[in-house]
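Only one chain comes next, encoded as structure tokens, the form predicted on its own.
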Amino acid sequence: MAVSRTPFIAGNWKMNLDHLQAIAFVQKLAWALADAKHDFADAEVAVFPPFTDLRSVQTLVAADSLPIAYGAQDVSAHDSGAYTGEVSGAFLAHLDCAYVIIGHSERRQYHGESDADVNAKVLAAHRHGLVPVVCVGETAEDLEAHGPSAVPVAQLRAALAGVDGAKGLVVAYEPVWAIGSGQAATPEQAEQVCAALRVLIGELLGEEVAASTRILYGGSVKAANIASFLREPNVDGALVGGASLDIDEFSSIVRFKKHVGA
């Protein structure tokens, strides 16, 4: 039986904008949206500002009632302690945080975040009732040695272990080789890697559950090339980074119906 997904655009802002910023941008984006008259039936929006810009978006989009979801850019596993610099899951949760993201390449490469890190903070955002949007992907090094999907399917396999696929997920494919490059993965590729991972979160997590969930592609993502992705059947959304930070540009991705073409 068909499963109708909502396509979901996710703008990682990285450590970029401050918490003033932080409202210009969410305003303007929401004025961007509302003057192009999008649906957010047709995709749903989300921002991951830093941690310092989170109270302030929240404030926003409660008292003017955007329709715009925010989350974080990572958790601790820990809920509470003496975890000096770590954000809890509750923390998050009390400012209303829909989402968080875990794994991110840059998490892993440059904080040495194991797949049991990743398990462990999947397992700690499901305790604080927030959507992980976990990410997998290869290096080039990887697709070279291991081919394009068993990598990341590898990854995803380690960090749903012991997770109840009824609290929700989301997983982002980004390649780790297209990443801020410039050059992103064909829409076949995208597609491939995505396919597997779908028969993946079946296995783990049942036929049910892999039919609802969403998976993204990102890495060099932008409004000239989502359209190409989000007619793949089993890419259901994006996750932009550098692009996220362009408001003409965001807006012009979220509202990639307009030029899907045929």
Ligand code: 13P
Second form
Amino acid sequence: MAVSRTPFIAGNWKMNLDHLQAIAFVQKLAWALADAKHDFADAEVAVFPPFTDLRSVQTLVAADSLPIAYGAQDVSAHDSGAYTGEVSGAFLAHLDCAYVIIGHSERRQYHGESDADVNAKVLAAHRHGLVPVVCVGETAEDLEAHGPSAVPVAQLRAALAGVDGAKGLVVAYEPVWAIGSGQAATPEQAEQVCAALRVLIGELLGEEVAASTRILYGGSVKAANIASFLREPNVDGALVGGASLDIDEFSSIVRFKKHVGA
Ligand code: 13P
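And the form predicted together with the ligand, for comparison with the form predicted on its own?
Shown next: the complete complex, the earlier chain at its head.
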């Protein structure tokens, strides 16, 4: 982790916690971090609840001025119109979402999202002032056939076509084989791919954007392994799934600085 980039710890709740549970969770998370005297300069914290929770989270965060960012798990490529079931970036912006996850492997796998779809969604996020958290990652078969970086690099190249780097970007490298498997990548594996992704960002969007873009690792991140990832120079945080649903575990991940060097 380079000093110039604020580490980013993001919880992707996936399809867990309804809006009532979300209110209780975010409130308790804020208390846990306040009790631990978490310094938000050490790590920015964001949660990504289901769409139906966002209005409740917005109300709580605004009422109590909580230092927790939030965003959605997906966004439509379209701004409005006859797209049943989709949610516009304009609506997310009105809910004060700062971020939106785009191209998660579960969207690619279960909803057939292509690289072109992901690119269209990144452009839509930027039209509405949202910072996309662009997810890339290879399957176990990809890894076998193409090695570690080829697929994530190709996915990111496609995702960034025509993108204005000045509008903000977070990238999450999530090897599909590490998601929910309990078998995280090694810090060295994560570093190798994150470094290759940063080189690509430099090529496409310029060195300044490459130096300031946070690149996260995701896939079986826990309090016990977060510090080892954050020691790597090109890993700037984590996109956490299962462990983000446990307040003690997630707040311990957020406070990774306390166990760096442990
Ligand atoms: P797990 O942390 O449960 O492996 O999930 C990672 C993930 O998919 C985050 O987006």
